[in-house]
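To begin, one chain is listed below as structure tokens, in the form predicted on its own.
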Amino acid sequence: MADINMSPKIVNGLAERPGATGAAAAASEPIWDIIELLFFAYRDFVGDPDEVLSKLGFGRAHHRVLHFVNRNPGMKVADLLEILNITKQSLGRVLKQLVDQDFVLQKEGAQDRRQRLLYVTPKGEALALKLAGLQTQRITRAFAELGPGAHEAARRFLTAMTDADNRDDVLRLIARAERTARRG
């Protein structure tokens, strides 16, 4: 019986087939099932919120902005740009729509008036929570199917999928948002 805890050896970015040697190992295939499952999982994970957002004329960029501003009240626009890894122009367009429709509020920094600090309005918070609720329902159903330890296993997997040079920053951002939520 094969050891299911063994990770496949990676050669040139491809998973080596168990038992493959030499040229056969080097010609291994991509991990198609996981690649495709990630595509389908993402499609479904964002699909429920996409329906809500489309009725408002918003898209996934609006969702991401609302999510991170809601979880990190008072965040700087520069920090949001870094998190989302999008251009200033793209963020500017999305932010303008969210501000104009009273979902997000921009304030000047107390020490540096050039800083733009972002906050969700009550309307923005309600939408962010509605979208997160839809995604939480999907995650909760999946965890229930997988049983005990599913949350921690998923957290470890997704953390490992994050680029190693960015991983600590991502985990700090999540921890900071969790501390802020507990205080609020």
Second form
Protein chains: 2
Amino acid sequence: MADINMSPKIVNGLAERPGATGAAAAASEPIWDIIELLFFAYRDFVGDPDEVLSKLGFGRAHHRVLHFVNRNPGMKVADLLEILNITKQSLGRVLKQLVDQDFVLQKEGAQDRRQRLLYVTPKGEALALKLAGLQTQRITRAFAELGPGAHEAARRFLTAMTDADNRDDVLRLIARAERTARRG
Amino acid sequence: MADINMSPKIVNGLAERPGATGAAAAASEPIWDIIELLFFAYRDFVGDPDEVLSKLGFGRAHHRVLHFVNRNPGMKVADLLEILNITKQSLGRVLKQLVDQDFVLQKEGAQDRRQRLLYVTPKGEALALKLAGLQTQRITRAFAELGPGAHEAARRFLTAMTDADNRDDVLRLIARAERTARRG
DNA sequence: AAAATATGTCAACATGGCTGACATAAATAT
DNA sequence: ATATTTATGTCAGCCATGTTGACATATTTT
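Can I have the other form now, the form predicted in complex with the DNA, not the form predicted on its own?
Every component of the complex follows; first up is the chain already shown.
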């Protein structure tokens, strides 16, 4: 794998097996290892929170809502819909449960009173942090194995894997949340 | 680089449960950027195939089955169940559709005639490669942005992110499939 | 012959997506 | 001031894909 193909390539010969990892055009061979590792890594990554959530009668959908509300307190419902890329009906179901069970609360917007701005309650923040803690444990363990520079490398890789279209939005979102979190 | 799992030093038994760190310094604050980037990167990563699949009336479940059967021709149903970690009833539904529509075929096991060994048809292989091609495009684009060493770094990161329990199985699975693929 | 195994199937249910239609309050435009 | 648009919520139902439990069938193992 990752062959630095040095064998004398018969360039004009064409019809060569696409195994050579050259910068060749379209028909390059699938990068199976990354494809499969992403599958397994993500599965395990979300698996930790799933266990905790299921005990509360929640699922991954609740986790996503709770996560982004915790990270972006005061966000509008519309913003959340855009991030999650689901319909308001889908969101409505899980959001209602989170509100009813006192993990999330909604406050009327100050300037625009149609808006229902979203906040986590202390209970909600505790759960969000618990779930993030599980995932952080895994990430920390991985970084420890990999040595210095691993965090930066992972961030660069994952950033490069996102849609170029959304990338700015994603990075801005993360940056904005970092700022908000620092607010204490 | 041949061996993915030359696992560097897992030196100290740094038992990192959250808060157990002697240092009073902020009981390991969540690593928000990686958590969120994984969410967005994975979403985009599976989004490409999803579009193609939906035109065929298939979903992500079909993709997973097709992928692993393509990568591990002749695998047993039981093996697939274990990899996907779903029930046979869930698998049965999507597998039946794939078989009925001639993407996958089942052959009676030679030694054990109870087994229904799974293979992709040419049609199935074509679809599997098309989907893998989309994902490979994204990965290739990312690696091109990141410069040399990106593939190795990504593989190491993702490997480190998988459960330590499963890691050997995962790596063996990937290695086995690589071998099988080379056969062609 | 009996028991275990590999697989398939029927039925029912849960979660979390979706669409479409409609309701309400508040902001905005005419 | 009225009309329209916007932000949000809700009802009803469909779909995909996961679940459990029970049972059937063929084949291998004991």
